[in-house]
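In structure tokens, one chain follows: the form predicted alone.
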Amino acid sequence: MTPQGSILRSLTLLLAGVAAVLSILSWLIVSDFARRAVGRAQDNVLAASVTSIAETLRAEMGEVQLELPYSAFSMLGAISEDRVFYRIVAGGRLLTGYDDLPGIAEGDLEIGRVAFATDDYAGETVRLASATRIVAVGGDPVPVTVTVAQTRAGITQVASDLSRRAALISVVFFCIAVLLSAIAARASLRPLSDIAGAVARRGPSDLRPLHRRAPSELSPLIKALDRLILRLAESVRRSEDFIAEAAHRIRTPLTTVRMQSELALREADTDADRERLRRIIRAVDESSRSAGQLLDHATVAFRAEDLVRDPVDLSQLARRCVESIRPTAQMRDIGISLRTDPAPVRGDAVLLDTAVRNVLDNAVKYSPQATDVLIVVGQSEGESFVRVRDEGPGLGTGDFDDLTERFRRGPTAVDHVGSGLGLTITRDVLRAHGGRLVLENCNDEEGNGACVSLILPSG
């Protein structure tokens, strides 16, 4: 199946593009908050200063007097080097300063406020300040009003330098929220993961339920896949039943047809009958062979499932095998020698047993006429082994890993009855025993032949 995707990838550009909107906005936030910011400070020693130059207005002989306070523009020059104009105009006649500087509308003056405004003057943008005070003139009432003016470009140079200092800010955030965003995103599908490498790491026969602690999100999916191990182990189960039961009952009549081929072997006439006859002994024993192979690999697979570790001695294992072996060997002039040294390994006795015994039989089998078959079990660097070496015509030449692919025979094998799952059968047992099965062809000052290793990890 094509993959469609990666989760781990598309989780981590969402959270990363959220991170990137949130630094944007949180940008664009504290841009806003510093133009305001530094505009409110402006206001507010603009403020400060129309305010302390209007304290110092007095009436003395029927006129306005005042004198410019030096900290009313000290305080302008405090927060920037932005240009500062002034004007004071009493009863609609300027005092002192800039005649020509913009003013506010009276409408928007109240006695005793200050108001702002913006506009521009002589040539730059400028932010105003102006307040009215009433000061008592020979008796009259006559209104005055101080306007202060601050250029905005120190001020706007200000803002720039915190807006960029936001904006570096952001950029960090982002990159920090990108790789915790891929941190968390790991971290939120370890469970997903765990639950994939547990599964992977079990065995072809390992159907047993996963029953893992897991998020409530992943619950879900490991019912379901539960669910389907049980079925799949049910269904393999019955597939394992119906071969040993097919098995056990191709046997028999199998049995029965070959007694009587033999009986009419030895009844028959002519050449060509008893011909005819072998042949359907021949394929009896194929057929018994294979009935009786397979049910010893659907015993394999079953007992695999659940495998038993118990303390099993390979040279007491072997001296078994080798005595039920020996009379079929006998017929043939074969004769099997054991050297043995203590073997200890853990398992299960029964399929170690079937592994043995398949690997004497082949070598039983394929072995020619008055010859003989070597059998060494041993212990080698924390090792177990059972090796067994016949002087047959070997193993041919290829790939001998092909061998222990079901119903696959060697080109040394055509001429001998055989299923092709005995060497199957023992690398199956010794995969589930944690072993390995080795295949080699002898040639060495002791002959040729077929050298087979089990070897298994002692115990």
The other form holds:
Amino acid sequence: MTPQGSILRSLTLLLAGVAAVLSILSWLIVSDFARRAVGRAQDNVLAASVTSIAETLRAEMGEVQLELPYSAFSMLGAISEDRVFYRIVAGGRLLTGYDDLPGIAEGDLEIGRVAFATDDYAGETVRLASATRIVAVGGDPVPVTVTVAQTRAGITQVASDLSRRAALISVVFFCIAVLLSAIAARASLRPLSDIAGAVARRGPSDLRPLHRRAPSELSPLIKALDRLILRLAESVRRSEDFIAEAAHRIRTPLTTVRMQSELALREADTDADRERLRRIIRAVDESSRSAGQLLDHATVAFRAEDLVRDPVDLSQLARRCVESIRPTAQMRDIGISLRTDPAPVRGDAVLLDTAVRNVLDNAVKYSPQATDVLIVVGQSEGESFVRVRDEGPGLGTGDFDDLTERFRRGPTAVDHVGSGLGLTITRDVLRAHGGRLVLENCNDEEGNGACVSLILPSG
Amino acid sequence: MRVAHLALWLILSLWSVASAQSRLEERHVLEGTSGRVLRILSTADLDVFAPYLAAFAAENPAIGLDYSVVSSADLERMIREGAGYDLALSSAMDLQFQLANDGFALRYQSEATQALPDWARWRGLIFAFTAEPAVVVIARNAVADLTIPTTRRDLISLLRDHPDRFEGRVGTYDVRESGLGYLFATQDARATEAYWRLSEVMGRLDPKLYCCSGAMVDDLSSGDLVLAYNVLGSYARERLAREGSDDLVVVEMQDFANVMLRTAIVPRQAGAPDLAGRFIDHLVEIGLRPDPAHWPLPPLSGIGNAAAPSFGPIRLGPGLMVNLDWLNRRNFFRAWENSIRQTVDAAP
Ligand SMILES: Nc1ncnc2c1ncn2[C@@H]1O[C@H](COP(=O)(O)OP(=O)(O)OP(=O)(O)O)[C@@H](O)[C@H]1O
Ligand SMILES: [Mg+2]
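The form predicted together with its partner chain, contrasted with the form predicted alone above:
Okay, now the whole complex, with that chain kicking things off.
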């Protein structure tokens, strides 16, 4: 399953996008604000300058007199290093200053009020402030207009410095916001990953409901998960029940048939009848065996799906199997010897028991009377093994691995009841555990016979 | 030693008095090896400025130097009229500032000018390279039995109490003739009320009026003057050091001292602004040296070390333009003439 995008990433990107938009927006606002503020500061100083000059206007000896106060210009120098120009016109005639300095349209001028304009002068943009005052010269009212201009380069510089600083702050804010977004996204997704972790950590057969406290958005998911788990648990239990039930249902009538057949055999009069009944008994045995092996096979397939990995010691497991098969062996005068070293593995004890039992069963079944079966359990090169060798006919010639195919029986199987599933089951169990089955004929000083090894990774 | 430096140069002309250059007081042409010439228009006398030229020539032998001395008013007029100079050095801060303000200066920036403190440059158009206080110079024997005045108030009482000693032997700038004199006077008038009282007291003593600090120092050392007010300290000290005499006392006023910044601008018509920039760097580097003891003009770095609290350079800013307005000028001249020229006017 390839993941389709990541909530964490898209959430982080989304939040970062929002942060970027906000950062740019705030930068634009601050820049604009700085420009306005600086512009207003310049206007205020220009107005103060104009006013302070206008205040010195007076009539003296029949002419308009004034004194440019030092502060009128020095205050302009205080806000920025900008060029300063001025013009004072009395009654339409230049009194002092820069004659070609543009003025402010007559209409915009109002007595006693400072008017502003932006214009070009001396190759630069200038901000102009102008005020008109009436001075009475010899009884005649003479309008005197004081205009002070300052270039904008310096204050534009100040504004763009502020804007640059604002940009820097915005970038820092953005970085912090992205960091916080990532943290926030991670924090809000934590319940989800907690649940995923809780589910992942579970053992394969742990089918209890989750019963977790989760944020309200996630509780539908939890509930759905819990329902699914419940259904799964139910269906697993039903399958197990069904297998057990099926085995029981097949075996019980077969047992009855066998018992009746045996009774009939004892009472049979003719050799032909006896022969016929023996065949029935044998067929019943085969059916019974086949049913048992089919069930085991199904169990293996079922349990291997979701393998339990418990610590199991093969030496103890082998000992139990030997004890359970010894009565059968003794009937045919077959001696079983066991040589064990600890051989720990991780796996499903039930399945491993089935595997070992099938191999032992073969050894006892195909060995002639009064022979020995040797079982060696141990560990070598990180692998645990159970080796079963007998003194029987061996596995014959040809490819032994064919014997692990379903329902495949070898040449030695004649006269022996069996289904051909034993080695299949064994191989499937070992594969599910990451191990392997090795089939050999051993021809050495200890004699001939089959030598079957179950090899599993130690654990 | 300065004479030795001068001897190294090829001096093409001295005291050029051709009518076309009638404004030029002095002119020196020093040939370089490359044929490129830096034309400098300056208000600083060659006596004082020669070592700066020598040092530049030693570092840049390829560049020729053409150094002309004019009055500060002439300098301003010539640059305004578009005379072909590459660099203008002037002691009249107000005139230099107005040139820069009115767009007659080219912008220049370098590592050296970046190192200048804010008060020593304006908009990359104008650069200060010396900080020179205005001082009072007094003949020692004239006040031998009196305490040397350290404030204008003391100076006023000294002049008022001993008219016999000072009558006709007091000198100061003629503010109508000297741009620097006018700058000092207007700054004084703005800073302290005592200026006008002092002017009146001096005016009663039949003062001699001068165009330049050099002439005042000449008369002081010859004994024609016993006290000069608002002399450039650099000229006075340079002269004292040269003559090794102990007759004159240089006094910096403790109540308030004007510090003039000698400034450089690159005129708009400059043909070699790159050379001008190099010369500015040269001047600024000398001006910022922590111990420029070997140089005749005081360093910028001297500012702030002075003991007097009111000691600070005249601010380079639009405030300077106020004094240049003809109405303000006319009013100031009237007031000044009323106070200082009373005896002169009284005896036409
Ligand atoms: N120890 C052995 N000695 C000789 N032949 C063997 C031995 N083990 C297995 N075989 C051969 O391999 C064949 C396959 O064995 P497998 O256990 O799968 O089937 P089975 O024993 O015939 O039937 P069952 O399902 O009842 O065990 C056997 O039919 C037999 O011919
Ligand atoms: Mg078998």
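Rigid core here is just the name for the largest C-alpha set that superposes within 1.5 Å across the two forms. Note that the coordinates shown come from a computational prediction; the quantities given were computed from them, not determined experimentally. Residue numbers count along the first chain shown, from 1.
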**C-alpha of residue 429 moved at least 2 Å between these two forms on rigid core** = yes
**Asked** Does the distance between the two CA positions of residue 367 reach 2 Å or more between these two forms, the core being superposed?
**Response** yes
**Large Cα move at residue 349 between these two forms, threshold 2 Å, rigid core** = yes
